[in-house]
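The chain below stands alone, shown as C-alpha cells; this is the form predicted on its own.
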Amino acid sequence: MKKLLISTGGGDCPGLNAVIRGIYKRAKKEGGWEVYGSIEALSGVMREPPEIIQLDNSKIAGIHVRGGTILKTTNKGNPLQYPVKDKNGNINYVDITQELADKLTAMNFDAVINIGGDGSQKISQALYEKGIPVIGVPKTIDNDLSATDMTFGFQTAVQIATDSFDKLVTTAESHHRVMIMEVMGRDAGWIALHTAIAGGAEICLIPEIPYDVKKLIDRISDRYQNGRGFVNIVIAEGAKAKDGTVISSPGEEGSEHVRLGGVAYELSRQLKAAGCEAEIRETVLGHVQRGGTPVAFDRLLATMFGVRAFELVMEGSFGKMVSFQHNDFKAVDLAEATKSYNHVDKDSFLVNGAKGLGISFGD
C-alpha cells in the first residue's frame, strides 16, 4: 500500500472538508492507497509523537457539507519562519523545512497534498525543492491566488457577507443612518468588491484604492436631503485612507502576521471628524465569513480540486498546484502559482462597472 498525507493550513475555509473527501474517495476508487491527515497543518508531522490520523469511510462520510476542517488548521508554526525561543525568551524565526522534509521521508509518505493559500503553497514549493513529492490545492476566502480563476471558500464568504449586508440596508434606511460593514481582505478587496456590487452599496473601499475622506463625504451628502436618506458602505479590513495606514494590532505569539481589523471604526471616526452629520453605525463580520456550510459552487470546486489533486499524484506530476481556469481543472507549477499576488485591478471591468453603477471607491 502506498501512503498519502493531506494537510490543511492557514485560516479555515468553507470547502476544506470537501477537498479532503474528494481526495479520499478518488484514492479509494483507485485502490492501493492509504490516506492520512496531519493535524493542524504540517505541525502534526513535527510534533513528538506525530499527530497523524488515518482516514477511513467513517471519518469522511458527509463532511462535504461541514465548514472548517476535520484535520484542524493553524496559521502559526510556518516551517519557513518557525518560531523558536532563545535562552532569553525572545522569539526568532528560522527555516526548518529540511527537518520537516526529513521527517516526511522517514515516515515513508509517497505523496503529500497540501491545501492552503499563498503562504501554504510557498511551503509546498520549499518541500518540493527538498525532494518531497507534493501537490498543492489553492484555498483562501480572499481569492488572492493569481494562478487560478477562483479559490474555493470565496463564493461562500461573499454570500455570507451579502446576506449580512442586505440586513444592514433595511436598518440603515429605517433610521437614515450610514452603515459601515467591514469584511475580510488583508491585501485584496475581492470580497468587498463582490459584496458591494451584489448588495447595491453606495461606497466600496478596498486595499488597492486608497480613499479620500472628502470624496466620501461628498458621496454621502448626495444621498441625504433635509436629514433624510441612508448610505451603506462595504470596507475591506486592509483598506486605508490616502494619507493613512492599515489598522492592525500585534499578532499572536508564534504567528508572523499582524492582526487586521477595526478599520470600520477608524472610518467612522474619520467621517465624523470631516463633518458627517448623519448617525453612523459599524459592523465587523470577522470570522463569520469563514464559517458554516459551503455554498454549492464551493462544494463542487473543492471536491473537483481534491479529485484532480489525487490524479496528479497518480500521474507523478509533483511540484504542481491544481488550478481552475476557463471552467476547466488544470495544473500549474508551484513556483508559478506563488509568483504574483492576485490584487484587484483598479482598471478592471469589475471596478469600472461598479463605478458605472454609481459606487464610489473614494478615489
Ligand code: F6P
Contents of the next structure:
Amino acid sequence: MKKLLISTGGGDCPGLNAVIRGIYKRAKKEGGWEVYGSIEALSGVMREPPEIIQLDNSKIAGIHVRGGTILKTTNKGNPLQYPVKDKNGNINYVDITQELADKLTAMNFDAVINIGGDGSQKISQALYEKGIPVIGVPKTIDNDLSATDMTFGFQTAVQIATDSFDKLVTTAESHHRVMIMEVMGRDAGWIALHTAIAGGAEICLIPEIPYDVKKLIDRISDRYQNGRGFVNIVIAEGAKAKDGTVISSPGEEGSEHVRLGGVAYELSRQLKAAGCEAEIRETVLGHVQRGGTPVAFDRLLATMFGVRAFELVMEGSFGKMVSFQHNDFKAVDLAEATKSYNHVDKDSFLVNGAKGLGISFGD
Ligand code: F6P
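Given the form predicted on its own above, I would also like to look at the protein as it appears in the form predicted in complex with the named molecule.
Full complex below, order starting with the chain above.
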C-alpha cells in the first residue's frame, strides 16, 4: 500500500472538509492507497509522538457539508519561520523545513497534499525543493491567491457577508443611519467588493484603494439630500485612509500575522470628525464569515480540487498546485503560484462597473 498525507494549514475556511473527502474518495476508488491526516497542519508531523491519524469511511462520511476541518488547523508554527525561544526568552524565527522533510521521508509518505493559503503553499514549495512529493490545494476566504480564478471558501464568505448586509439595510433605512459593516480581507478587498455589489452598498472601502474621508462625506451628503436618507458601507479589515494606517493589534506569540479588525470604528470616528451628522453604527462580522456550511459552489470547487490533487499524485506531477481557471481544473507550478498575490485591480471592470452603479471607493 502507498501512503498519502493530507494537511490543512492557516486559518480555517468552509470547504476544507470537502477537499479532504474528495481526496479520500478518489484515492479509495483508485485503490492501493492509505490516506492519513496530520493534526493541526504539519505540526502533527513534528510532534513527539507524531499526531497523525488514518482516515477511513467513518471519519469521511458526510463531512463535505461541515465547515472547519476534521484535521484541525493553526496559523502558528510556520516551519519556514519557526519560533524558537533562546535562553533569554527572546523568540528567534528559524527555518525547520529540512527537519520536517526528514521526518516525512522517515515516515515513508509517498505523497503529501497540503491544503492552505499563501503561507502554506510557500511551505509546500520549500518541501518540494527538499525532495518531498507535494501537491498544493489553494484555500482562503480572502480569494487572494494568484494562479487560480477562485479559492474555495470565498463564495461562502461573500454569501454570509451579503446576508448580513441585507439585514443592516433594513435597520439603516428605519433609523436614517449610516451603517458600517467590516468584513475580512487582509490585503485584498474581494469579499468587500463582491458584497458591496451584491448588496447594493453606497460605499465600498478596500485595501487596494486608500480612501479620502472628504469624498466619503460628499457621497453620504448626496445620498441624504438626493437619495433615500440612509447609507450602507462595506469596509475590508485591511482598508485605510489615504493618510492613515491599517488598524491592527499584535498577533498571538508564534502567529504568522498581526491581528486586523476594528477599522469600522476608526472609519466611524473619521466620519464624525469630518462633520458627518447622521447617526453611525458599526458591525464587525469577523469569524462568522469563516464558519458553517460551505455554499454549493464552494463544495463543488473544494471537492474537485481534492479529486484533481489526487490525480496529480497518481500522475507523479509533484510541485504543483491545483487551480481553477476558465471553468476548468488545472495544475500550476507551486513556484509560480506563490510568486504573486491576487489583489483587486483598481482599473478592472468590477471596480469601474461598481463606480458606474454609484458605489464610492473614496478615491
Ligand atoms: O486569511 C484569512 C483571514 O480570514 C483574514 O482575512 C483575517 O485577517 C485572518 O484570516 C484572521 O485569522 P485568525 O483570526 O484566524 O488569525
